[in-house]
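Listed next as structure tokens is one chain, alone, in the form predicted alone.
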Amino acid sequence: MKLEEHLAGHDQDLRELVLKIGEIGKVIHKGFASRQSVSDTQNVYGETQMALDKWADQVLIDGLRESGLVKYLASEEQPDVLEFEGSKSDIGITQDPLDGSSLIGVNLAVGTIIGIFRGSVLVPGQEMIGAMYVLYGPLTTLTYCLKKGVHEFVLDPNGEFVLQSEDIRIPDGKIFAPGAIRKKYLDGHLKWIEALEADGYKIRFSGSFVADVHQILHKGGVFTYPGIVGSEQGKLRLLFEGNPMGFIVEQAGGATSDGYRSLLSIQPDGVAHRVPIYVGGKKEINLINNINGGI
């Protein structure tokens, strides 16, 4: 089944949006070979931007503005929420145009992450109406959720996204993807890591958030990038990484946390809101919540 057929039954503007992002994803994937250099600019977080990040961001912004499907757009590469005049829809989106882009030079998987709202994007993730990501790896895949299951499509040789996995449910698994430096772990997080290690969990961490969570979605376990000593609010962004990928995982029967509560319950304080992130199976998420609650 093709993506367009699978989207039947959803609102027309949402169908068109998912298809449009799929088409933009194909364009982004074709740009990898010629756009791997680092630029001399920084994004709102003080991080050096790659030429490919900036290009992918602009491709998405231009494509979504011209589509007339999006009214509000927040991007990891932009300091403020953009508003598009003349939109025929009230959709707001958040985008990480190229998560893990530093890994392209060593040919590891990276991706585009999208969160979908009606109206403002500066609201808790539980108000999202959908989320999706395009993963560029050995295969180019598109995973979407519009509150009617989590579904994965693969780009076939004819340039069509065709159904690969329907109604994905996160399984039990014993893998974990832990970010940050161990010597800077906070007490609760270290106890949690040690509990997973004692239970036989194996590390699977690539440095690409979207790719690592994709693996957890299919194989079970948990991804984390915690708060650490000197950076207690963590590294990853609530709007662009935590909420959209967390939405998909929760819709697939998993759970999320900042160490205490669901990521989707948090009111963002702006586009740059950072948060400790735990995303994966309910067992692993309940464990960190219980450990921190007991400290």
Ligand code: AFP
Second form
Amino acid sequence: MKLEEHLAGHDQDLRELVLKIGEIGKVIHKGFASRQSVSDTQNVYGETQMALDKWADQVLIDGLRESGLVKYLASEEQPDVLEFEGSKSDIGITQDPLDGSSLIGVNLAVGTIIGIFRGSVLVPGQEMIGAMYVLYGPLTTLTYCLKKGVHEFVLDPNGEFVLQSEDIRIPDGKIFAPGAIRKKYLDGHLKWIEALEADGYKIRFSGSFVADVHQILHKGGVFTYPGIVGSEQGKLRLLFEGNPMGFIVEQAGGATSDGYRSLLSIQPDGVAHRVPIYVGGKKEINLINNINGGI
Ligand code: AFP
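Could you present the same protein in the form predicted in complex with this ligand, rather than the form predicted alone shown above?
Everything in the complex follows now, all chains and molecules, and the chain you saw is the first one.
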């Protein structure tokens, strides 16, 4: 089944938006080979921007502005929320145009992450009406959720996204993706990591959040980029990484946490809001919440 057919029954603007982002994803992927240099600029987080980050961000912004499908757009590469006059829809989106971009030079999987709202995006993730990501790996895949299941499509040789997995449910699994530096772990996090290791969990951490969470969505287990000594809020962003991927995993039967509560319950304090991230199976998420709750 093609993506367009699968989207039948959803609101027209949402159907068009998912298809549009899929088309933009194809354009972004084609741009990788000729844009691997590092640019001379930094994003709002002080991170050096790859030429590709900036280009991909602009391709998405221009494409979505021209589509008239988006009124509000927040991007990991932009300091403020953009508002598009003349939009025919009230959709708000968050975008991480190229999560994991530092891995392109070593040919590891990276992706475009999108959160979808009606109206403002500066609300808790539980207000989201959908989320999706395009993963550029050995396959180019598109995974979307509009609150009626999580569904994955693969780009076929004809350039069509065709259904690969429908109604994905996160299984039980013993892999974990532990970000950050062990010697800086906070007490609760270290206890949790040691419990997973004692239970035989194997490390699967690539440096690409979207790719690592995609693997856990299909195989079970948990991803974490925790708060650490000296950086208690962690590295990853609530709006651009935690909420959209957390929404998809929760909709697939999993759970999220900042170490204490669902990521989707958190009121963002701005576009740059960083949070400790735990995304994966309910068992692993309940364990970190219980450990921290007992501290
Ligand atoms: P880049 O987009 O700069 O490559 O960062 C990727 C990321 O935001 C996320 O995708 C990874 O899980 C995390 O950073 C990796 O961080 P470390 O490089 O500190 O392990």
